[in-house]
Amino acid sequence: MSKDSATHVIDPSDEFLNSRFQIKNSIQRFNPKFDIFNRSLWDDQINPRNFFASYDIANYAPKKSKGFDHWDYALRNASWHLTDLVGEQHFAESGAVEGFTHPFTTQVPGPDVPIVLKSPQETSKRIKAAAKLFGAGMTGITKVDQRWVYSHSFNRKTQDNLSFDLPEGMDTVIVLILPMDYRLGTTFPSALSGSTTGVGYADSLQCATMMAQFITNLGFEAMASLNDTALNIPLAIKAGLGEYGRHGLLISRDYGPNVRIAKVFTNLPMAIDQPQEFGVRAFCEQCRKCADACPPRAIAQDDPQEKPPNISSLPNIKKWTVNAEKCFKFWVGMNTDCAICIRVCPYNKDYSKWWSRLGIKLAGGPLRRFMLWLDNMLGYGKRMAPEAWWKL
């Protein structure tokens, strides 16, 4: 089988994605050179201005708007410190940004003889117990679908764009859901709220690299990954962790869209999970709160489309697709990430509360219109003033 095409062995979870998203056989693996963040480094149409520079506190530019002062930028940049430090440890010599353009290389060698496994089911159970200890809120396991593995690796230093394939035998992926802070997320968008994104990535780094080392210690191969190597959302859906929302994000059953996704590729034999639906698509067909609230109008108001708005998204798959160019331009204007779409999403709730868990059940059934009305009446999705968070 050639990995340069989308040809692959179909399993039930692949068939699920095919039917839900009407994926054409002509679909090609995504080249991360066209990812909007990578495009900003070589494409004159995408001007990052001071966006990346602002993550060095020496270059932050305070604004009059609340949530963008020295305290806020200091907290946001500190939340990214570990992820940047580990991710860029080899940047000077190799140009790799681990976790974003290349997988992590933090593991030390394991034993020569692997552990004897009792059964795939028992192995999966123990892997999920370890993931929970390492900080994952949810864990799913699925077979790798080559369509979602990147076709190339992009080097941000040299701008080399080399063809890429997973190492032989890495046919299984553990997908990890890391919940972000709900209360801090209610201050989106601000430099302050960017801290919950930064902490989410740090949690993802910890969880994925610990998991990869755990599997290595068992005598098997593992590769820890964040946004690099493969598309996270289709793998998370395959692994039964959630559904796809109008805002182009994974909506998880336990945390809604307010999550980060990490993954570990491995040759460890495990029982796999299957996709699960709980009514998100039908709800998003009626709800347009994210699209209505998006300042640059980057989120689709209409039905899912096969053709994406630009080269930063995959064609030949029918889905709602965010216009990455409009979205990133708004980020650049603020010098921080936005995530208004997460804040206003009716699935974005504090699920430690019983009424939030009841709400997700209403959203998945015939009372979804009532749930949407109730969400609006109770004022969910409104922005909390950033200074109020500091006073909590």
Contents of the next structure:
Number of protein chains: 2
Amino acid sequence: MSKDSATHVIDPSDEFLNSRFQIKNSIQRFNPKFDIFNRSLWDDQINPRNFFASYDIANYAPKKSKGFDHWDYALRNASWHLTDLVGEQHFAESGAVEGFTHPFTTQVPGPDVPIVLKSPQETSKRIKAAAKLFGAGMTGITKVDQRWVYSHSFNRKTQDNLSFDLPEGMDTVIVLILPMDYRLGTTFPSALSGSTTGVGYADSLQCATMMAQFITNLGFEAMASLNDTALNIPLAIKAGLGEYGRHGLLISRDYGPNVRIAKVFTNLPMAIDQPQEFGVRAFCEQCRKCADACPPRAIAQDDPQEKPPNISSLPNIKKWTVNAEKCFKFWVGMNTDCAICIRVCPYNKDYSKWWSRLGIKLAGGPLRRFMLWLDNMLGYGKRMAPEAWWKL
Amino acid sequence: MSKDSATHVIDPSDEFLNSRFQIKNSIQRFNPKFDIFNRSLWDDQINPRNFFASYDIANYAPKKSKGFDHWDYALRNASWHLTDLVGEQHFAESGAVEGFTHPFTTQVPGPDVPIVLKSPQETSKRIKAAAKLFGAGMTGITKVDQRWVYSHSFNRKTQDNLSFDLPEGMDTVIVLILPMDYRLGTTFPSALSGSTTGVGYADSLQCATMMAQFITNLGFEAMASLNDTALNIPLAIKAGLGEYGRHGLLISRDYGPNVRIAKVFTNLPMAIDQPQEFGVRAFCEQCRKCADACPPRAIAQDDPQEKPPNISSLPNIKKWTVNAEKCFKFWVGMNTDCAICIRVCPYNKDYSKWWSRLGIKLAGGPLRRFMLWLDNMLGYGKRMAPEAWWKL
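Please could you give me the other form, the form predicted together with another copy of the chain, since above is the form predicted on its own?
And the full complex, kicking off with our chain again.
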């Protein structure tokens, strides 16, 4: 692991992850060439068929079932409009899909003289106030652990797979949680509900690029990133934003699993956050709603394992790991993203309601079995008919 | 007026505006060359000094007073990042500032065969559901009254001022209300609070361009617009979204004056909305908080007038009109936008609170004087210190 030993100072959040996930010293940085979306471009085992093409409305494939008609695909594809526009503006020249294979290059230059900072604590407060204004539901700050930074870049046009390191000095990362629409998420899976993914990425784009520009404007360096450049989930856990769930997703403290994660790498000195636990692990040990509900059986029923089901996930870290091959194959069959695991997760609630927050409290304590029983009794996790969302 | 008599069918919403504002037949479409921002580029009477330059962080001019330091300008200028990036992507070639002088050209092509529509009512419902998902707090639909469409375009690079008409068939407009941050708005005026304007435009950009892409994806035509192409306020009133205030701003029904307005012109057939009144006019006749609080005395103390104070506003329509020259001169002096009139307006409240909504109800009925007295007694409209927003 190139930069790790040289530049990274172990802080308690790294120790936390090491023990929580029994991470071996032999862990390697992930090469995004093996990401399931990127694999579908070069690995014959992964056939995307019409999946990507359907995001062009000229090629969508309507189905008879509700939630997959022309209205639904028109909305879903429109929800990706800004993310595609900004992220793919250099695709023709460079092959970079900013936000997915490469970080954003949208920043304009800052001032010659950087701001004089009072204290790392004050800077963190200001950064969090800014992130909230720019749309983040939660913000955490942590030191970059190089183990979670991708080892290579992957170019979707040329399939180049060059070795990659973060620029010198970018040792801190601001992790941003962008909540997605709860009500629309109750229609997972559908082309319609794919719109909440699209809006979530647009919100991420807005928040991350504005934050990077804000830091640039202060006279420091910053790099806005969505799914590119590093693994979001370990960084989010390190930054105190949530815990890891059986479905392989972050369960954020204030919004559950129905969120997107964005991040900004920077050399701005800030006070950092530490991991927080609120009972998710013990709950997920009891609960198998996501695993039971997953049509292709891609979610682990058993205990955390060190060996992942295939090359699209990291080995040498003991965790529940989704079988990305089975998962993506199901998406391809539907021509849209799925997220049934988010819909049925007892942590997926409308957190603006006090009874939801009470339920989450119960899930995190000794009454977790009662909460799970209650969740089932009250019918949470059932799919809302897409036409009800359209108010027809 | 070129297209009006030929293509426009008078509907009740036009009659409403005619009588409410005593609009003369001699009214002319507005030429945006006379818009105060555009005037500052060619009219020696309007000197923008460092106003526009300060939106480049290399040229911001910090002040001793709180809310105008490096942090504040860094945040404000970052808040404009996406709007500048997308809106000015063709500026170098064409001189178009999309969203401000020209509509957006970001759409990608739709399908060859348009969707089969069931009814204008159903289409309107679906359009409003989509707009809400894409960030609109309120959505209204109305027929285009050509009187509110700009007579010309204005090119900020070449200063070309070519005559303009909407494309044939674009006879309907979807008007979108984007709420701005109430708490940050309590720090008006400051470079800091200019950030809520920037975020408001980014939200407008997202909602309007996604809506235009959605309609394009249905197989119809659509054109996303912010301040370009037509006057937003009469269209918003026509579309039932609010009333006109003494400060020359829309007072929206669900969010008051602290909003931005965006719009999408389209040929998609939809059921239309009608104007709604909820007592604003009678209230503004009593209340002069905005006029009293305006440092350059740019807001009318007297009754609605037919003749505007200068060429930056429309004649032949009887209304309260802000003196745009005095208003902009004050902005230039501060190197940021002002909006004291929004902060002190009794309709500017956090509408998520029931007591705010009760106050608004009172303002719209016979107890309006009592509401005004209470509003003053409770200290609404006072400026919050910018450092309190930063949580320092």
